[in-house]
Each structure stands twice: as structure tokens, then as C-alpha cells.
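Only one chain comes next, encoded as C-alpha cells, the form predicted alone.
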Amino acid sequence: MAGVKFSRQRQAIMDYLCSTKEHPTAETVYTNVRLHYPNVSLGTVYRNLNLLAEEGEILRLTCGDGSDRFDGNPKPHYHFLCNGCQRVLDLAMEPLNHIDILAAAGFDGIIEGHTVLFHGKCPDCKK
């Protein structure tokens, strides 16, 4: 991140997000980062998550449940939200780039990308 001073807390946030396949809330990130930095504040975690998301280092996922989730993998990929346990999972699938073309066909503006969130029951809740 050009022009941004290094921060141990920010690095700890990145390390945690890159170490998990979960898509934690800011509060979960805070709880885990506090294990290594007990004096870190929730506000510091929120500010750093916002900065990392704005810089494209992480993804912010808005899942419609009132809280954002964060993903340490900023590369384009799709997510699944379980209607049962509310877990967010990565989906291994081919990109759906053709939907940009379909959307653009009936739209007079410019389509610059898309976000897709699938809903249903995860394998655990399906049982």
C-alpha cells in the first residue's frame, strides 16, 4: 500500500484474514487480533479493515444480515451464504463474466463488473 505507514496491527489483521477460510465479521477479526495485540481497539480494527478494503488488499462482503464480512483473498471469486448457520463459503467455479455482457445489452450505462452471492444450505445444514 503506497503511501501508507506500516502498522503491526494492520499486518496482524491481514495475517489473520489470510490464515482463515472463514469470512469473519469485524468483531471476529478484533477478537482474534487481540490474542496477539491485547491493547488494540475495535475502532482500530474497523479503520484498518476499511483501509485494506479500499486499497483492494481484502474484500468486504455485504451479506444482507446487517454486518460486513471480510475475505483475505481479494481475487475475483464467488461466495455462498448459508441460510441456516449464516456461514459464508467460497465457491470453486468458473467466472461468470458473460453476465456483464448480458446486463450491458439492456443497459445504457457502463457495466464494470458484478458481485454474486449465492444462498441456500451448506453441507452441514443440509444434513
Contents of the next structure:
Protein chains: 2
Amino acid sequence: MAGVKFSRQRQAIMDYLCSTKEHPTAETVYTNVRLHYPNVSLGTVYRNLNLLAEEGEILRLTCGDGSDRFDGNPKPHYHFLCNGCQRVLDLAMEPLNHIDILAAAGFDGIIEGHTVLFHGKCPDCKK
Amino acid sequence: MAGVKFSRQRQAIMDYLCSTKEHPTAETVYTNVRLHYPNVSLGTVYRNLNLLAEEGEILRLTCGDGSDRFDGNPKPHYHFLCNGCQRVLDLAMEPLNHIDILAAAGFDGIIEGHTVLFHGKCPDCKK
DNA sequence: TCTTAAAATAAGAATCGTTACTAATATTTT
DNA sequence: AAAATATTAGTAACGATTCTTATTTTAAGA
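If the one shown is the form predicted alone, what is the structure of the form predicted in complex with a further copy of the same chain?
Entire complex below, previous chain first.
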């Protein structure tokens, strides 16, 4: 990648994101990376999360509740937001390519893609 | 609605939202309502937009780009965000009820619903 | 290895969207 | 009309994110 240099901090952010199944916020990434690099700054975390998301190495999830979350798995997949505990879980389902076709019908622009977020009660909260 | 009183300001917000096909932000609602009521405050706009959204009289759209937008049409429908001009357009497509079933397969929680946002180039920007 | 230019950093200030507070005003009830 | 209660304008405060600046790291070349 042109003009991008390695940095320990970015590597640590990437490592943390890939080590968890949670979908942490920038703040959570910050506190966890700080366990190994006690003086990374929050700005560094934000800057690198943005960079990694733009490069397509991680996913950014905007769930509409406060802060964005990030996912170390960049392969497109769908997410579920629990309205009980606010946790975000991965869903095992195939890409819904057909809905882009449905959206394109009768629309005079170009549909390039979509984001979907499911909501409800997670396994723990449904009790 | 118990404990809710009429107010000219809320009515003006509602009127404006119903008069436009755009999907304005709180700030845009504010500047437009101010044309008729020059001293409504931004706080009043936010408070009423939240109230109306909770009552189900309007829709709140979280597109992940800066601020939330609002739609005077409360009937569930899908939206398109242009990555050229950032405009949000309505799409004419039926509710995708089946995707909740797909999501529920292999998921041990309860899927209550979903939000979808399509993106691409709007009719103007595709040229 | 030493030098050097470009990129990344820590720390903190600044900005943006939004919410909370408060005293005054508008709406509804009696 | 008076009392009760919701709503308001104005402003302070807030959380999330971005920006600024001086310093440190990285990587490429001599």
C-alpha cells in the first residue's frame, strides 16, 4: 500500500480485532490495546480503525446506538443487534444478493450494495 | 396520548416533514421550521423528532454518515443512500419479510425485524 | 550502518451531533 | 379564570470523533 508504513500500534489494533468475536467500539479497542501498549492514544486508535476500514481489512458497523463498532473479519456477513443487552452477534447466512435486484427494479440509479442489520433478542436475553 | 399536549412547534415540524420528499436531518428541519417560527430552538426540534419517532408518527433513518435523518412517512419502506451526493431516496419495493426467516435459521435468539439501507449512484450521479 | 524523508505517534484542543437543564410560557383541566 | 401540567427558548453540557503540533518511528538510500 503506497505511502502506508507499518506501525506497532496498528498491528496491535489489528491483532486485538482478530482475536475477539465481540464487535468492539473504538473505546473498547483502545482499552484493550492499552493493556499491551499503555500509552497508545485514542486518536491513534480512531485513525487506524478508519484506515483499516478504508483498506477493507476490517468492517465498520454502524448500529445507530451511540458508537460505531468494528469487526476484524472483513468478509461481508450480516449482524444482529440485541435490543436487550445491545450486543452485536454474527449471523451465519448467505449474502442476500437478490435484494439488490429487487431494489433496482423501478429505480433509475445504480444499486451497488446494501447493509442489513437484524434486531431482536439474543439467546441470553430471550429468556 | 396520555400526558402529551399539542404544540405549534411540533405541528410545524410534522407539517414540514410531511411536505418534503427529502429526508432531512434535525438541522435541516430546524432551519426550515424557523422560516415560519423564527425562534424555535434546536433543542425543541430534537425533542419533538424523538417524540414523534417514538410514537411511530415519523421514521428515523440512521445512515452512518453524520447525522440521523427523518421521514414524515411512517409506513415501513426501504431507503437508498447515494454515495455521490449523499442524498437519501425512497425505494418502491415490498417488505423483505423472508430475510428474517433466513436470519433466524441457525440462530438461537429471536429475530424481531431488520433495517436495510441500499447504496450506489442516484439517477443524477450515475452520469 | 548512518542519514534522511515520509509517515505515525501521543497529548490535548477543537468540532460535531445531540441531550440535559432551567426559568418562563403555552395548553389543558377544573 | 385559576390551577395544574406540558412545552418552550436559550444555553450549558455531553460523548464520539477529528484535528493540530511537536516528537518519534519507519523504511529507503548512500
